[in-house]
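Take a look at this one chain, the form predicted alone, written out in structure tokens.
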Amino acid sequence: MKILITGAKGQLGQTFQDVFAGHNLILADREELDISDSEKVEKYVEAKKPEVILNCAAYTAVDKAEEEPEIARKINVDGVKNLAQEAKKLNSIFVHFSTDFVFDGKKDIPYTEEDQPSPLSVYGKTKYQGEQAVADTGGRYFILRTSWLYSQHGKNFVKTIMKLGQEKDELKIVSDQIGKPTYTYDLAFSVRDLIDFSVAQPQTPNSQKFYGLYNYSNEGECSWFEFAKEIVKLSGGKARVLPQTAYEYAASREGVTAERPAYSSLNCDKIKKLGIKTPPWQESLTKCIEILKSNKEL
């Protein structure tokens, strides 16, 4: 297949390059394609004619988005709409990634695809508006809501804690925010399965029911504190990991201005009914850390 990957240099984009190796990949990062420019997107996509568009481009700086709402909106809403419209014109499969931050965290059981979003931050609001832009455009689309992404690529919580766990004697980590860590490779393989399923489906009015919104995260929930403890243990770090509240964390650092959901676990029953696996987060974390250790990342 001919597959366009936007945000190709990010950790999700790099993961998809590995998972779809062997396909005809068109790699676009911000230097190649400004997704917020509708004319450039139209010309680029029409020239390349991809069968699948994987939109890994996003504004993800949660706190900075509070200061730059218009920039966040251009990427997370306008850019997404531009890509979705071009995908629909070509009848291409469009895959877009959203976040657990579309919820306010007031529930105490995992959020389903039917729960009404109520984002607390500019980042969360723009990601939800991006979802709406895709749904309003229609076509053959998948929206994957996911959470707490990490991998051996780019900057992420796992790599940061592995490094600090070796360097520091003590780490204070937020213990009152609960969610589900997600290994980007598990997410990417689930997307590959969705695409394979959809390609195999005959194009009928009924087949449209297969597309839409899905939650995907690894199995099991934890706090950032519990996640960090497991990272330090598995990577052989020396640091003691201590709990702190989100309020204490924000008070101790400059620039932490965005409100985050206290509970944002995602219910993945819908995607699991398709036969797609959601491995336990501890299992996937172990796999990722072994790869990082073998690559001498520590």
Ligand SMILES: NC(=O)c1ccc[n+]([C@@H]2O[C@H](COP(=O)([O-])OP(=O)(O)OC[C@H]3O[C@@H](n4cnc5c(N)ncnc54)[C@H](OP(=O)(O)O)[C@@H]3O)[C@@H](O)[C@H]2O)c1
The other form holds:
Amino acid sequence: MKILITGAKGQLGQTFQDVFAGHNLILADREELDISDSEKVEKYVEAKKPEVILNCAAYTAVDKAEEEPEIARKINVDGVKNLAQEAKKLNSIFVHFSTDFVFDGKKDIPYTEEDQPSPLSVYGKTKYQGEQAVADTGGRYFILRTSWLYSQHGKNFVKTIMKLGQEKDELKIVSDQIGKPTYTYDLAFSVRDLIDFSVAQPQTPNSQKFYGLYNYSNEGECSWFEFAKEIVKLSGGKARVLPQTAYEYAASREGVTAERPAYSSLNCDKIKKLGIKTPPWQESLTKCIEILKSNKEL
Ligand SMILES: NC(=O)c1ccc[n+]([C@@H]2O[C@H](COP(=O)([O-])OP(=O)(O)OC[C@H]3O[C@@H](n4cnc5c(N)ncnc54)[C@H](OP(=O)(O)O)[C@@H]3O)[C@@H](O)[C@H]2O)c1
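Next, report the structure of the form predicted in complex with this ligand; the form predicted alone has already been given.
Then the entire complex follows, led off by the chain already shown.
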């Protein structure tokens, strides 16, 4: 398959390069293809004619987005729409990623695809508008809502806590926000399964029902505090991990301006009904930390 990966240097973009190794990959980082440049996107996609577009490009700086709402919107809404439209013209499969931060966190059971988003932050709002832009464009699309991503690539919570756990004696971590940590490789293999299913489907009006919005997270929920405790334990760190409220955390640091949902677990029953697996978060975290330890990437 000919697959275009946008945002190819981000943590999910790099994961897909491993998961789809052996395919004809077109790797586009921001320099190669700025997704917010509609003319460039049109020319680029028309010239390359990918059968699948994996959109891993996004404005992901949750706090900074509060100061730069226009830039965040240009990338997370306009950029996404540019790609979705080009995918539709070619009848290519378009895969886009969204976030648990589209919810306000007022529920106390996991959010389904049917729940109404009500984002608290600029980042969450732009990601929700991006989802809507894809759905309005139509075509053969998948939107995967996911949460708390980590991997051996890029910057993420697991790598930060592993490092701090070795350097510091004590770490204070937010204990009143609950969600589902998710290993990018589990997400990426699920996307591979979704694409395999859809390629195998005869292209009838009925097969359109198969496309659409899916939640995908690892199984089980925890707070950032519980997540950090597990990371320090599995990586052999020395730091004592202590709980702190989100309010205390924001008050103790510069630049923590975005409001985050207190509860943002995703219900993944819809994707599991297709036979797609959601391994327990502790199991996937163990795998990732083993890789990080063997790479000595700390
Ligand atoms: N990380 C999480 O915890 C999390 C949770 C839920 C959902 N998601 C979603 O999952 C997806 C992947 O996230 P990630 O963690 O892999 O993010 P990431 O590591 O921040 O990667 C995003 C990539 O997009 C690139 N990019 C930014 N603006 C661009 C533009 N205008 N044109 C082309 N590329 C651009 C960035 O390049 P530069 O580095 O040059 O800016 C970066 O390489 C995103 O849609 C995100 O919203 C992430």
